[in-house]
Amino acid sequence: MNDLPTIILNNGVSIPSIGMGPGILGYSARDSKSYTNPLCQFSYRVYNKICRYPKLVNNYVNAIINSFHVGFRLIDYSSSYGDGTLIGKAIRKSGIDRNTLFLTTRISNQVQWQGNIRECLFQQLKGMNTDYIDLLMFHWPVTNVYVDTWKEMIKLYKEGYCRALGVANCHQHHIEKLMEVADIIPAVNQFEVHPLFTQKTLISYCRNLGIQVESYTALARMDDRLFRLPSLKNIAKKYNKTVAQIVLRWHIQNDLIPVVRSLNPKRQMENISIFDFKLSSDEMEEIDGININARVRYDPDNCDFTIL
């Protein structure tokens, strides 16, 4: 699948309308917090774990390559997951032109506390074997340090190491704080959005500022409260699609960029095969009405950043 729709960000950069978030095999925020890499809390522990199983590494790399083959061009990554080496390996092995990809990475919470923003980005660039990142974000608005993180990110942006800047998991008050200290408005805010948690007010706020919203946990982690709904099953049957495809199409028609994670080739193809039909306005309203303001992830105003 080629030539998927794109969206123009507030600085003129074009971004694909759907993203693949590969995460990393073996990663769990609930695992032991011991680490040896001062720039990434989990990377060496995770790599040491999975490198004992080359098959897992190969499967991960091949899954990323397959995501390119089915049409994904936006890769959503984070320094929380590692140094990007496996992403770089997938790009090299696939033979795809790096300039056709839209690579995102995020600054981890650990790096924000340490203040090693520049070193972290350079580590990601080396791992991914590229000299620029398309979108640089911070992973969470870590209390007392995210504003300083943003200032350092702006320096890197102005030096040309990233084509756009974004934030993740930010409420309105977080963005207002950034705007008090800097003249660059984020191009993207990535936060939890799905039909169980539609976040209409925050989306509207971002839209009024020209901030593009990316929705993570776009499928609500396959929550039964969503995927067992007869209404969604009926809509899926009408279009000969899966419930997941209907939910992703709902994101697209709400002008959101859904980020999905699947290393399964069949699921990857399903996730991106959502541009050959259109939901009616009544169906969009029906899905909007599913909202029960239920998170399946963390509230950035009420969470422990040390486990994220």
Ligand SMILES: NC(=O)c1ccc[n+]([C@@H]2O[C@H](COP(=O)([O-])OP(=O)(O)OC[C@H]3O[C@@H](n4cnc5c(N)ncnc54)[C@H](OP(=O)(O)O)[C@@H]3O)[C@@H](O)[C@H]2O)c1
Second form
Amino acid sequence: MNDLPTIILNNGVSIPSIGMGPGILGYSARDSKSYTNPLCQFSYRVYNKICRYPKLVNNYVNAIINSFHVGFRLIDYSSSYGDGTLIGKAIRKSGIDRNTLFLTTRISNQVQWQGNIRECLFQQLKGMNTDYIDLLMFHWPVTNVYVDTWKEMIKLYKEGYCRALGVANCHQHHIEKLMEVADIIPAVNQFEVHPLFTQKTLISYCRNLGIQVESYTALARMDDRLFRLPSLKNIAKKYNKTVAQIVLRWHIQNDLIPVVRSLNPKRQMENISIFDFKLSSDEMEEIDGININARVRYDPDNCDFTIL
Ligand SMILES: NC(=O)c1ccc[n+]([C@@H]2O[C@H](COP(=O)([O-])OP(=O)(O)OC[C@H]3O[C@@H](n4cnc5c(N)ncnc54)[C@H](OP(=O)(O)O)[C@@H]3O)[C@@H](O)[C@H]2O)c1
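Form predicted alone done, so how does the form predicted together with this ligand look?
Now the full complex is given, and it begins with the chain already shown.
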């Protein structure tokens, strides 16, 4: 592991304090059209088609390699983004020692319905060219099936295929349900958090159980309601940082592990250069106060799992 600060999970495993999520190949959160583009809903048919565009694939793979160069070690992935081969390709091409990385993947909703949890993990392992995943999660608590998914994940954990188990997009009631049926408490809950949506109650619920929170969409996808705020611009100016760096630093000082997506080398470097300054408690409070309970992604209690 490089000198990035780390956090110890409830099973003793060490995890980097910030993650890079390359996301779906060919998808850009900047391009608002891609939100509604059906091609962005993952399917292997579509994925294989997109993989035929070498420029797109090379950009994606090179962006992952660059994220290693600037210091990212936690890669956040999901079987709903692809089969893992592009992550494997980036690892191979970069020459980085796999054991210095913290590879995360998630069980997609489709796989949960099909019940092929084991096959899905094995496919991800094959794609990434590794024999273990550092953190295995499910992508969404899909109604009626996520508890069974969790039980299958526990078997895989006990067999040594993953070093830690986590969940994503879980409210308190989802976690309570898992604890009723299983003897393992998730090490991580990954859900949407940023200054427009601070999720204090859920964070403290997780913290009390020793569940580490990973905050996704950590930059609120550069939402104008956040990035145009004069208060944030002023704080950024004071530290000679960008607003994105101030927001990511706010995550770190809240003991969250932000997961951020950028395929751009300059912005990747920017996103990881947040460990050389500290926000004051007044500034932390000021940023907390931005909260307007606004999600930019989906509410797990009110969404269509078939399109996620
Ligand atoms: N578990 C889940 O259900 C779930 C859901 C959503 C997301 N996630 C995870 O979280 C990751 C990030 O989420 P996200 O993509 O929704 O949101 P995000 O990281 O808040 O925003 C990504 C967008 O911000 C831009 N950006 C990144 N750094 C920047 C910077 N320093 N300055 C200016 N623009 C910057 C990126 O563009 P460029 O690439 O052009 O820099 C991209 O368009 C995903 O890749 C995924 O791994 C998980």
